[in-house]
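Here we start with a single chain on its own, the form predicted alone, put down as structure tokens.
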Amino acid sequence: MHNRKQLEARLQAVGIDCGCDKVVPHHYHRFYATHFLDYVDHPFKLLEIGVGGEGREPGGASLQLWAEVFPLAEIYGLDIYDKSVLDRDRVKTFIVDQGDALALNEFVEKHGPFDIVIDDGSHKRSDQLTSLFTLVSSVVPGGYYVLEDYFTSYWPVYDGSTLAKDFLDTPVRWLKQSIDIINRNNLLSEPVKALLPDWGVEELHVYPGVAFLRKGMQAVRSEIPGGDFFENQLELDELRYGKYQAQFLEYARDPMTHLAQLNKLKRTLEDKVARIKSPGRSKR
């Protein structure tokens, strides 16, 4: 396999034969193939977190792509019931609950890192969030963290929401706070870059339902330019926003917490508007 394309029309042919939902219905084949086509004929370790089935029947459909398309790869699968049933020489399963970091990390000590790791787990907000939380540093450098069907965030019954997207904390409210990660090391505040994790991401690739966080192979570098351009910019922002920063930082901290005082304020400002159209009003 030497191309792109072949490695896509590789991906959609195993996929359709062994009933993967990754190519029918959600076409994530054609994006696969764009990253992953420097893993073809190397060895490797994949981790998936979700291996189908939902204990009625054994699943695995991934874990059979990943191991045809690529001969050479260690895959790992882990889920909440037990799948040992598709263990095979390439192929372990691992009873892990991915809602639960202390039961990730133990598994991460025996078996990790890895070169791509990949959720396709129970898709509900607060498990997505901790196991990209504590996984994303288990992969090595130039490796990939994948975030399947996270339009999820969206759906109430994962516990996300659509009305409240810009104020609860999920998959894709961190999928856009990784541009920050990224430019780390260009934003002029400390306490705002405290607030921020140090994943070591250097690129994020977002399409329709899936996600590829890029590990760097060495810290991104700060554009800031020398002499006193940090001071002085440090200063204006201060300047002009700086009154604001504890509420700014609050926000950053837990979104939702601004939901009841943005309420406040829109009554207050209803209020005030009411009074001014008032008949009765006073005259300046």
Ligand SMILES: C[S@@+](CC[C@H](N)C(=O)[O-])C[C@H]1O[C@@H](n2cnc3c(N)ncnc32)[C@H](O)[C@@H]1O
Contents of the next structure:
Amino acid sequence: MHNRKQLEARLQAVGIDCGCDKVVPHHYHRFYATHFLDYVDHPFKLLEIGVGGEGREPGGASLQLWAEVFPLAEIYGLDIYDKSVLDRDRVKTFIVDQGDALALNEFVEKHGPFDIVIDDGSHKRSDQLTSLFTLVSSVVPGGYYVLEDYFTSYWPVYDGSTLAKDFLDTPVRWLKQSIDIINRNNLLSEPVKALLPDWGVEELHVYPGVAFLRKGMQAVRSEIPGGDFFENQLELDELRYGKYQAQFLEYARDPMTHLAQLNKLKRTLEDKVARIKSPGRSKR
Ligand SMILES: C[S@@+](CC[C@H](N)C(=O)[O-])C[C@H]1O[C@@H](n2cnc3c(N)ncnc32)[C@H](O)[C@@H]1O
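Form predicted alone done, so how does the form predicted in complex with this ligand look?
Then the entire complex follows, led off by the chain already shown.
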């Protein structure tokens, strides 16, 4: 395999053969071809959360796709159901709940680190976040953490929301935050910086439906100029916005508390309006 186009064509052909939804209907093979070209013909370890088929069928379409296209890869699949019927020499499956940080840690201690981790499991935001926060550190420098179908952050059936999207803690919020994480050296405020995990991520590639976070090869980051410049910038930021710091930090810690505050404010306003409309009415 020599170029990206050839890899895209191969992923497409094998993906269709296996009935893998990464190809039809999602068309993610184009993006996998862009990022995974260097892995063809090299030994590496890939972990995918979510084997497929749920509890009814064996599934395993993507495990088959990876095994065929990457002949030197060791492939690990996690699922809440027993998928061991799919196990063969380079493909191994394990029963692990992606929402259970302890179980994930135990698994990684035994089988990690990985060159690539792909989350295509429950697609529920808390499970996705538990997996991301637990597993990103088990990705080797230069490797990828891939979030599939992250748009479920917008859908209530997966515990997401479109209306409240800016007030929920979701994978989409953390993809946006990863811009801050990538640039954490240029953040001035220590309390703000302390709220951002140092994942060692240096690239973010966001496509429709799938996002790739790439770990840095080494901790080479753009540095802010030291001395007076740093002190002046910090002072200016604090002069302008320092009086709101507590609210900013509270929001950064948990945007969901703002939903509760907005609800409280809404109830207070509704009470006021009700009392104006009928002055005799008692307070709720
Ligand atoms: C969309 S399918 C995976 C498809 C597969 N990756 C492919 O591309 O062919 C989702 C899988 O995630 C599994 N799953 C659901 N909740 C899970 C959890 N909490 N932890 C691990 N796997 C889970 C389901 O059993 C199902 O097999």
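Positions refer to the first chain, counted from 1. Note that this is a predicted model, so its numbers are computed, not measured. Rigid core (definition): largest C-alpha set, two forms, superposition within 1.5 Å.
A.B. asks: Under a superposition restricted to the rigid core, does V24 display a Cα displacement of 2 angstroms or more between these two forms?
C.D. replies: Result for V24: no, shift under 2 Å.
A.B. asks: Do you see a C-alpha shift of 2 Å or more at L259 between these two forms, with the core held fixed?
C.D. replies: Comparing the forms between these two forms, which are aligned on their rigid core, L259 does shift its C-alpha by 2 Å or more.
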